[in-house]
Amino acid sequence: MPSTDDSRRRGSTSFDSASEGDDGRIHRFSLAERIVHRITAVLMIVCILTAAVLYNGSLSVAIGHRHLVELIHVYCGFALPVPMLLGAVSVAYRADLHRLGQFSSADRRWLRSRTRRDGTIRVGKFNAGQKLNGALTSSSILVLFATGIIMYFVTLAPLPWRTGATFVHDWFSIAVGLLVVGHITFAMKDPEARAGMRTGWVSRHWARREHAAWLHEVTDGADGDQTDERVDS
């Protein structure tokens, strides 16, 4: 706990107890956000694995139970948007959705830079890559959900529509699979980011290096840096 002298020095810039722990670690994700992420990840991985079985003849023969695999794929696919919709009840979740939907001048510099991870470009809570990944993944889920409905409920649309929906569904499935592989690859390279999603907390050192503008925001400027993230209107 900070001393009395420390508190007096900080004055109006005292930390929000929900943002910083007693050990100096910074709160990054709420419980609701972590639950939504985990459930969505499980559903997505099950959909990818079952899709691989359904579309690969050798795998389908080796595993068998094609009808059961198809049912698992369909119901997990229909369930994919549910965690995100339920997560909207959480204020923290809605706030982060807003963050993910905003691109700043720093984000554009981050995308153009070849040294984007050296800390010279001050990043908010999410970097531009994470924002793009979030936009592509969420929009792909909606497309897969809509085309899946057309494919599964055959009386809803004529045959040409179902044929087109199958084509779109297949290609978006491949794209989502690549996005998930990329997401996991980057996550495996950053243990601190994984810890943040697993426990909700990250170290101050990591936050200053990877998301300095966000650290400045959650500590009310007490970290000593000036934010460089300006969202364009």
Contents of the next structure:
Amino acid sequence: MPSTDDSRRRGSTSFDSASEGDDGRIHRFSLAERIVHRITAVLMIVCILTAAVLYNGSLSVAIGHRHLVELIHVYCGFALPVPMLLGAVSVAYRADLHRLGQFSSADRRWLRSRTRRDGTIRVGKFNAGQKLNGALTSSSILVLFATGIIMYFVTLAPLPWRTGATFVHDWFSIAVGLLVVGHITFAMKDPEARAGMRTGWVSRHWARREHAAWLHEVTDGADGDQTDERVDS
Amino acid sequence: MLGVLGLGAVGIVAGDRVSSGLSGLLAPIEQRDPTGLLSLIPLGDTFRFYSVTGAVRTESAATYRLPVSGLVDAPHTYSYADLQALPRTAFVQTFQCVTGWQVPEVHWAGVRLAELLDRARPSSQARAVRFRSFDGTYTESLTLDEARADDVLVALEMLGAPVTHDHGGPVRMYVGSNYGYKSTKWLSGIELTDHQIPGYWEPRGYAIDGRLPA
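Now that you have shown the form predicted on its own, what about the form predicted together with the partner chain?
Now the complete complex, all chains and molecules, led by this one.
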């Protein structure tokens, strides 16, 4: 069980986002981050499934119960930013949020590179794709949140704004749906990345391959040796 | 990130114009799109199908009955053929949902509700009209004055064809110049009452006066 593994290892784990376990495994995500991720994932999936029922004509007619489906969708939507905001009480969560928000010139080169996975451009804790996904998804969630409020509380805004909000909500939900599909596709291709988010720990080998600059940093330069340029954070 | 938020804000304010422009541009292409993929794009100006219960039974035109009852001197029950035999009114009007989505230039046709009210001869206590749906749950209401407006139809046709089951057929209300929730689908009864009885959505947040802003 991941949880027992985790408690056994926590003795050698500082509260910060990264450190080394007894068996040379690397601590990647704190408990707070994993809980925020899990709750957000559940809320997002419920939002997507209920959105499909509200939007797709054949599903709407087959399932009906529009008010109930709408309530589930709306309350899961309102709840969606909450775990992310509560996560901010965790130091490790704030540190990773900061890392996600930092776009360096090396990140831009990584995004443009055709051989970005060969390790030439050394990647920090998050690669540029993860940073881009984080920025686009979180800002889109805020847009969906705001437009959702305008649509749900019909007395808040004049009718043309509600029409505009519906239009924006439709297109942003398609965009977020694609981002989520992309996110899950990348996760399915990398079991160890998934294990990292599930248990909090990753292998040294994986860290060296995917996030060499981060491994270098958390092992105080003992591993993830600096052969080439470095990507900060 | 700020760019995305800005895009969202501009979209709220200008979205209704962009939406109608885009659908005007894409609708002709969508109709000729052999893959059908374009219909997955949220063009905005499409119907969303509302049903507040589970699956609604299908009612055939042959067995359909519409009673007009309550505070009237001459209650009637109409078959589908009876309704077809009454004077037909047709017009084109935008369907507007209270949450914001709209479908411009929908073709509606049927019998004016005023025609059925005149035939039923409302008693002097009658002040409002209540609509029932054969989904077993949905109700709506209008004041008697609102109910007599020219664009309030007992609709038999919509979008140039008989009203389909998913759109509330065989017979539904179309209350013109009002938000969509006033237009009861799967209409199964019209009853005159001495006051307006709140319908399905009113306790759930929508105003009993569903008239569109002028």
